[in-house]
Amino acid sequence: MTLGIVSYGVHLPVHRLALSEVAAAFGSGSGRGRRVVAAFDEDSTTMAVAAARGLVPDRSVESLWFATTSPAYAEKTNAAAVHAALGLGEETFAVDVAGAVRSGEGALRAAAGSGGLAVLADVRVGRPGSADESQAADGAAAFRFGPSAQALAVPVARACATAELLDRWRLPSELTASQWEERFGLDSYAPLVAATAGRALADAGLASADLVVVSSPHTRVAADALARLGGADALPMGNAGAADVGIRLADALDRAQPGNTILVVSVSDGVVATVWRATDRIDAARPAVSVRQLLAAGRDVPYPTYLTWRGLLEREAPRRPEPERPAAPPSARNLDWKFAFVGSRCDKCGFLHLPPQRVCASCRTVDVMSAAPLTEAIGSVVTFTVDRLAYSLSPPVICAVIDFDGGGRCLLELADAEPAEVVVGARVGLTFRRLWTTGNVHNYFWKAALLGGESVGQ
């Protein structure tokens, strides 16, 4: 059975780094444009959840393939946290495809073969003042695959070439990557791109495609390939590592018309070329917000703050006790609440409890509760406080009491918000974030986000 893409989503963080500020810091020209920056409480796991939420409303999918070059943990499966936050059943196979930019293609290929979910996410870090810093981007994309009769795009042909090149590398203990002299990569990749893309187009019975997408962390290779293959209107965004091919494919799907063909060429440690054809479902199945609309939004973050978030600038820590390390047993006992924001609703009186309770706070009934998943719930700010002393990489901390539509009240931290933006009655949704990291343990939970500030494509 042929499988195709039945839905997709993209997450681009709301923060932007003005490259003019970087240039001013190093006295290196004017610096043009802005790069997409993950917030201090975002990592590849949280961004993966943001991109994939909404793609599995029935909480049932055969497999989850998580690709990244910036895993939050080594040895521990990061896909398991994404799986838990999406509320998927334990029968779903979830695995990391981590370590290389090419992992993004691996996740797409594995999910396409099994009818699964491919989630690609990355946080890209370059040395201060480097081309990697200014020409990178953070973000995530997710694709659910299913029967071609339900698909918005189906694969028509694929060709690949694998090449062992010392073009770009990073030791596992390093934060930033190294790259060989650019002409070496360009001379090595150019013939591979031409041959591999040519084979894919020939197998599809095409001389050219309606839309051409090229993804590569090697900027000269990407520009050369795009020009040779006739690509136009490339997404004006830096390279997002393992997530890059997914974000650019999503952008092409945003713009494709029914029947259009899309040539996607991914260049890293070889070349993978895939020809997709958009189906008649493409117009109805697109996310409400396009990739380019997400990219055009955002707010600037000061360069010193960005460097602090990435651990490249050590500043004095808040003179407050660090948060405690999360313990494994209570985290396991409260898995549905902690990762999937599942409350409990009294079957007798309908009262909604956040966090879940055994005894109803309204009618005192015991153990007569149903699970109430609320990750897609909308609510309003009842009251809030601005704490300028609490431990945080991005003070002040804003905490708000939220009343959710349909019941349920909860105290949550606000993400991506400035104190002047928060008012009583403001409408909020939920976003999965990393609250803090203590003792080499990440503490994940949900925060509230002012509506319009969360970049969820679907």
Second form
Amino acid sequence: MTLGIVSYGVHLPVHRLALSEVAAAFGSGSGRGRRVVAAFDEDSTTMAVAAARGLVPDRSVESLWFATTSPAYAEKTNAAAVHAALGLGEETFAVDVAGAVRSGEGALRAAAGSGGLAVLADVRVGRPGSADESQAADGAAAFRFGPSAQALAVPVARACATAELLDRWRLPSELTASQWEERFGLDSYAPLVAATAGRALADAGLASADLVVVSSPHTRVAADALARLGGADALPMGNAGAADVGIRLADALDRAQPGNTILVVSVSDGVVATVWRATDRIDAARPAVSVRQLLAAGRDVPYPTYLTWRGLLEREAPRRPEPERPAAPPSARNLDWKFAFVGSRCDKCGFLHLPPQRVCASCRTVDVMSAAPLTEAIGSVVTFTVDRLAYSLSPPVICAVIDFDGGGRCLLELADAEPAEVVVGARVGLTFRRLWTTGNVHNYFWKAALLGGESVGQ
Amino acid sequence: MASNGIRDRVAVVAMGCTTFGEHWGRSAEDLLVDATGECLSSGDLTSDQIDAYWLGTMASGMSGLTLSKPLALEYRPVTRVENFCATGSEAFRNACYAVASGAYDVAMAVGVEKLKDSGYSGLVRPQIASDGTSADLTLTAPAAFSMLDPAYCAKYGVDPGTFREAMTHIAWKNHCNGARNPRAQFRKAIPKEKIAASPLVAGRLGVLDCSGVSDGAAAAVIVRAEDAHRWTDRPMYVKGLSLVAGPGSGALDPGYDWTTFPEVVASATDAYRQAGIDDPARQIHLAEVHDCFTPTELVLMEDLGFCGRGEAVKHVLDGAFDLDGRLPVNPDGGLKSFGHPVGASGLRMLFECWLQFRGEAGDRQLPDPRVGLTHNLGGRPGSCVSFVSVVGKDLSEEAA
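Can you return the structure of this protein in the form predicted together with its partner chain rather than the form predicted on its own?
Shown next: the complete complex, the earlier chain at its head.
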């Protein structure tokens, strides 16, 4: 059975770094444009959740393939946290395809072969003032594969070439990458791009594709390949590493008409070329907000704040103890609450508890509760505070009491908010974030986000 | 709540209280020796006359050894209790009940906290292994209490500027009172303009809307009421004691509106019933309440029945709770002037009632107060423990 893409989602963080600030700080760089920046409480895992939520409403999928070059953990499977936050059943196989930019293609290929979910997410860090810093982007894309009869796009042909080159590399212990002389990469890749893309097009019986997408962390290689293959109107965004091919494919799907062909070429440690054809279902199956709309939105973050978020600038901590690391047994006991925001509803009186309780807070009935998943719920701010004393990588901490429509109250941090934006009655949704990291343990949980912001899921 | 109460069955016959402040040079042990020493000498007692001890401390020591070692006690029962900011009050409550039960003739309640050795500003409490999902893990105490402000303004249609004036008045009043108290940490009156403009800590709370962090200790000796005059001719009688721990549903229940402490209402109702008080605004002559943050004291005026719902802002600004008002609140300066050594605060409040009843309150002495109230709460709006005591200068007629 041929499988195709049945749904897709993209997450771009709301924050932007104005490159004029970098130019002002270092007296170098063009100073033009803005790059997309993950917030201090976002990482590849949380962005993966943001891109993939909504794609598995039935909480059932054959497999989950998570690609990133910036895994939040080594050894531990980050895809398991994504799996938990999406509320997937334990029978779903979830695995990291981690480490290389090319892993993005790996996840797409594996999911396409099995009818699974490919989730690609990356936080890209360059040395302060470097081209890598200004020409990168943070973000995530997710694709669910299913029977071609339900697909919005189907693969028509694929070709690939693998090449061992000392082109770009990074030691696992390092935050930033190195690159060999640019012309070496360009001269090495150019013939491979031409040959591999040519084979894919020939297999598809095409002379050219309607839309051409090129993804490469090597800026000149990407520009050269795009020019040679006749690509136009490339997504005006820096490279997002392992997520890049996914975000650009999503952008092409945003723009494709039924019947259009899309040539996707990713160049990293070789070349992968895939030809897709959009189906009649594409117009109905697109996300409500396009990649380009996400990119055009956003708010600037000061450069020193960005550097602090990425651990490149150590600032004075508040005179408060760091919160403790979350403990493994309670985190495991409360897995559905911590990762999937599942409360409990009293079967007798209907009172909704966040977090889940054994004794009903309203009628005191014991152990007569049903699970109540609430990640897609909307609520209102009852009261709030701006905590200028609390420990945070990005003070002040804003906390709000949220009453959800249909029941349930919870005190939550607000993500991506400015103090002046918060008022009693403001409407919020939920977003999966990393609260803090202590003792090498990431503390993942949900925050509230003001509606109208870009951080709330599809 | 079916509490029988111990109205007029026990009396306080000796008390001691250290100065509260940044005692860099003194340990918790030093503070305990000082407070219990002053307490014993005030009643002309020696430690071998004390049958049992209740020690309140939140985080400055564990077990009865915290008290028995520095005092070199001769193998006496010492019970350490903890109930957040009501810890000192809880030690007092338990000591009173032990004497009222007849188990002991003479008991001492002691409270101590050494906070300034931590290096942190604000209270730091030990954390329990958790799943890391509770916002309380990061949210500081001033932030939690600051949420009363927008909720109160929204519910009662109070102009935020007027609410801010009431917050300022409370801080100003308590600092004025504390300036007259040689045991207070802060002994200066502070102009209202300075309070209103102090640097923001959380929400609209400035630094001067928050009680300070300090070290201190206080102690009381409790005996059966009929024995009181063997120790002093001016004892303080216990009329009612109530402590409740709430179900903590404020952060869970949309029925909670963040403008009240239901735990305070419950404990006050219980204590008033035990003490035979049906009109607290008239029958209580001074109140020491838990002014951890200025909006807390404001809301407490309603929860304790000192004024009607939605009326506290007006009464505060009218001066009803000033030292010369109709019901002086925190005449000793409150947490605002004393700081808040958790285990000691509840006993420090009782100490002010003790001094006022005995006419020993110096510059802040009230004209003949006969009934006093002390109140602590520990925890946060919507999830707290609350303690209320009613104490008096006189035995009621039926008891006498």
